[in-house]
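For reference, the chain that follows is the form predicted alone, supplied as C-alpha cells.
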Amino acid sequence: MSRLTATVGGGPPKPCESGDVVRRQTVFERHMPDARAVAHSLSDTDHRVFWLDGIEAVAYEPLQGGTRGDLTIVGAGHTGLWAAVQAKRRDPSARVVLLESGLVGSGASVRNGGFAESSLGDHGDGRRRWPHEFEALERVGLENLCGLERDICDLGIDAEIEPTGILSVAYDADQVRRLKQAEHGFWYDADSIRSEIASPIFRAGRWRTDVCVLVNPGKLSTGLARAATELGVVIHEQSAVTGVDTQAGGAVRVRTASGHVDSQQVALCTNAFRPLLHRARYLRASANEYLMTTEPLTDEQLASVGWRNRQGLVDMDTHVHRARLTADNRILCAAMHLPQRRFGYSFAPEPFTSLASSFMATFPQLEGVRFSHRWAGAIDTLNQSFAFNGLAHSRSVAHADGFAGRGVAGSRLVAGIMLKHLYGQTTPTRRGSVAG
C-alpha cells in the first residue's frame, strides 16, 4: 500500500518522485473545525428523511392476479410519475399501470436537495462526446425546467418551488480564473461574494438565475402521484417486478411475485435500483448521496449568513458539494460519494462526519447549529456522466438510466423521451445523452 502525504492546495492525487502518493488538502481540510464541536451538531440527528416530514402518504394496493395495460411503467419515482402523466395527457384513453416495489417517492427521488437544473450531465464531459448537439442539448434543457415550471403549476402541486437559480463559487485562485471566464451569470470577486453569503473559504463566484430553480421532491412526487390518479393512472406500491419477456404476439408481460402485466410498451424507470435488462447493467455504476439538514435557523443566525437571494449553493468543478435553504430556514447540505479505491487507499471519510465539518468550515459563525435530519441512499450515474436512453425487446421497452444526481428535472425531459422512443417519433437530438 503506498503512503499518503498532504501537501496545501487543491486537485487530485498525485504520485511523486518516490512512487508515493501526495494527496494535496483540500480547503476543508484547511479549515477543520474542532472535531467536538463536530461530534455535537450530529448528537441528536434523527435517520429520517427531511423531505417526507408532513407529507400525508396515500396507499395504494399491490399487485394481484393479471392484468392488461396500453403501458406498463416500473419505478414510481420521478421519472415514472412524470412518464405516466405525459402519456394520459398524450392519450386519455390509454390504459397506464404504474408498478412501485415499494412506496412511491421513496427512492433516488428524495436522496437529493432538491435542485432542478436545466443541465442533463457534466458539461466538460458532455462537450467532450457531444461537440456538434452539445448547444442543442443545451437548449433542450433549458426549455424542459420552463416546461417543468409551467407543468407544476397546471397540476397544481405544492412544491415549494423557488425560481432563485444556482451560485457556483471558487476556493482558489485556479477555480477563480475559470469561473471568471465562463460567460454567463452574475460575477462576485472575494469581497462581493463574501458580502452575498457570508464565508471565510468563498473566494469567487458565479450566479445563474436561468438553469436552476428549486423545490421540495417529496412535494412533487406525492403531487405527481395524485395527478397521475386523477387522470386515469392505476398505481400499485409493494409490487417489485422480477421479469420482463416478450409474450406470443408481441405482448411484453412484466411479471411480479403476485401478478403480472401484458401491455404493448414498457418504460422501465428504475435508475438506481438494479436495472432489468442485463445490457444497462454494463452501463451503470451507483454513487452514494448523503444530506443532512439543520435545525431552524433564528432571524439572528440566518442574517450571520446572508444569503438573502436563496440561491441553490455549488462548488464550481464537480458539484459534488450542495447547500440551500428549506422553505423553514433550515440549510441542507449535500455530497456525493463515488465508490472508489485508489492504491488500495480509500480517501472518502466517514461520510456525515465529513459533511458536518465541511459546512462548519464554510459557515464557522454557525458553530452550535444541530442537524435534526440525516439520510443517504444510492443514486444511479453512467460512465459518460450523462443521462441515457435505449431500446429492447423489439422497441417495445424503454429505459432510462444515469441522471447523476440532476433527475430532478431531467426525469421530465427523459420521460417524455422515453415514450417518443416507444412512439416511434423523432427525438430532440439524433444521438447523446438525451435521446440514447
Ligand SMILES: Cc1cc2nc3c(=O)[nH]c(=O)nc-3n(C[C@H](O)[C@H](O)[C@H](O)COP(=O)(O)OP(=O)(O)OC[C@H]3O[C@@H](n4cnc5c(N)ncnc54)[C@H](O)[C@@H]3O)c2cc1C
The other form holds:
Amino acid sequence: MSRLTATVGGGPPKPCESGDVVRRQTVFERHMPDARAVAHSLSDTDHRVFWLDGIEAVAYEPLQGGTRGDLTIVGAGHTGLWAAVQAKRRDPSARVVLLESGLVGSGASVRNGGFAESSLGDHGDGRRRWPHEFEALERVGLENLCGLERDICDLGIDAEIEPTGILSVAYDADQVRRLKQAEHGFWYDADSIRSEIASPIFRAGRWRTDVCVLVNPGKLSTGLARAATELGVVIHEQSAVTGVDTQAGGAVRVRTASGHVDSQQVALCTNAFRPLLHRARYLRASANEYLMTTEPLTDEQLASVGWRNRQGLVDMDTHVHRARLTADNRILCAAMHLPQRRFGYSFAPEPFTSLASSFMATFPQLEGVRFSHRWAGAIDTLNQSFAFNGLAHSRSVAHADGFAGRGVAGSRLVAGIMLKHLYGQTTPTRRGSVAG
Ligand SMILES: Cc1cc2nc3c(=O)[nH]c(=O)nc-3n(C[C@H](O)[C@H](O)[C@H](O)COP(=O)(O)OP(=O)(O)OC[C@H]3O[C@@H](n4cnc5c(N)ncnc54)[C@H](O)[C@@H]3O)c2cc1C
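Starting from the form predicted alone shown above, please give the structure in the form predicted together with the named molecule.
Below is the whole assembly, all chains and molecules, this chain first.
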C-alpha cells in the first residue's frame, strides 16, 4: 500500500522506486509556526459566523396549509433569493413563493468568504472540459459581476462592496514562472509584493482588479430577502420541502410537513443540501470550507502588514487558501478540504488548527493576534467542477448545482438561467453548462 512521504520542492506527487507516493511539502508546512502560538491564537474563538454579527433578522412565518403560486422557489440562499427578485422584476404580477427549511441565508450564502468572482467554476478544469465555451463563459462571468454590482446598488443593499480585485501570490520558483506567464493583471516581483503585503513567504504576485469584488455575504443575503419581499415575494422560513411531484393538470406540488404549494414552475436552489431530485444525488461531491476571522487589527498591526489596496488574496501553492480584510479590519482566512461528509459539514478542530498555522506562517508579525470567530460550510462540487443546471418534471422544475466555491456572484447568473429555462427562453450557449 502507498504512503505519503513529504519532500521539499514543487511539482505534482511523484511515485518513487518503492511505489510510495511522494508529496511535496506546502510552503505552510515548511514555515510551520510554534504550536503553542497557534493554540494561543485559537484559545478564545467562538464557533459563530462572523457575517451574522449585528444583523437584525426578520422572521418569516412557516408555510401552513395549501396555497397556489406561479413560481415556487426552494431554498433562500443567494440563488433562491436572486431567482425570486429576478422573477418579480420580470413579471411583477407573478405570485412567487419562496420556501426555506431553516432561516434566510442559513446555508453557504452567509458562510462564505464574500469573494464575488467572475469565474463560474474551477478555471483549470473549465478550460480543459469546456474548450469551445470557455471564452464565452469568461465573458458571461465578467458581465455577471458588473450586473451584480449594479443590482446591489439598484436594490439599495449595503453589502459593503469593495471592488479591490484578487491578488494571486506565489511561493516558489515554479509558481512565480506560471504567474509571470499569465496575461492579465498587475505583476509584482519579490520586492514589490512584499512592500504591497508584508509576508516573508510571498515571492511574487499578480493582481487582477476586474475579476473579483469583495462583499459582506450576510448583508447581501438579508438585503436580497428584504428586496424580494418589497417586490411582493412571499417567504416562508422553517418550511423544509419534503417532496416535489406533478399533479393531474400539470401543476407541480411542493410539499412541506405542514402545507404545500401548487405552481406551474419550480426552481430548486438547495445547493449542497440533500437534493430533492433523485438524479442530482449521483452528480455531486461535497467539500468543506473552514473560515476564521481575527479580532480587529490595531492601526499598528495593520501597518505591519501593509495591504493598503485591500485585495482578496488567493495562494498559488495549494489554491485552497484565501484571505481578505473585513470592513472593521479583521483578517478573514479560509481553506477548503476534500472530501468531507456528503451533505452538511463537520466542526472537527484540525482544519482550524491547520488554518491558524498557515495564517501565522504568512504573517509572523501578527503573532499574539487571536481569532474571534470560526465556522465551516459545505461546498457543492460536481464531478465537472463547474456549476450546472437542468430541467425535470416535463421542464417545469429547474435545478442548479455545483458552484464549487464560486457561487457568490455565480448564483445571480444561474438564477437568471433557471428562469430562462423555465420560461422557455434559449440562450446562445447550450443547456448543461453553466451558461445555460
Ligand atoms: C464556507 C464557504 C465559503 C465559501 N466562500 C465563497 C467565496 O468566497 N466566494 C464564492 O463565490 N463562493 C463561496 N462559497 C460558495 C457560495 O457560498 C455558494 O456557492 C452560494 O452561497 C450558493 O448559494 P445557494 O443559494 O445556491 O446555496 P445556499 O446558500 O446553501 O442555500 C441553499 C438553501 O436551501 C435551503 N434548503 C436546502 N434543502 C431544503 C429543503 N428541502 N427545503 C427548503 N429549503 C432547503 C437551505 O437551508 C439553504 O438556506 C463558499 C461556500 C462556503 C460553504
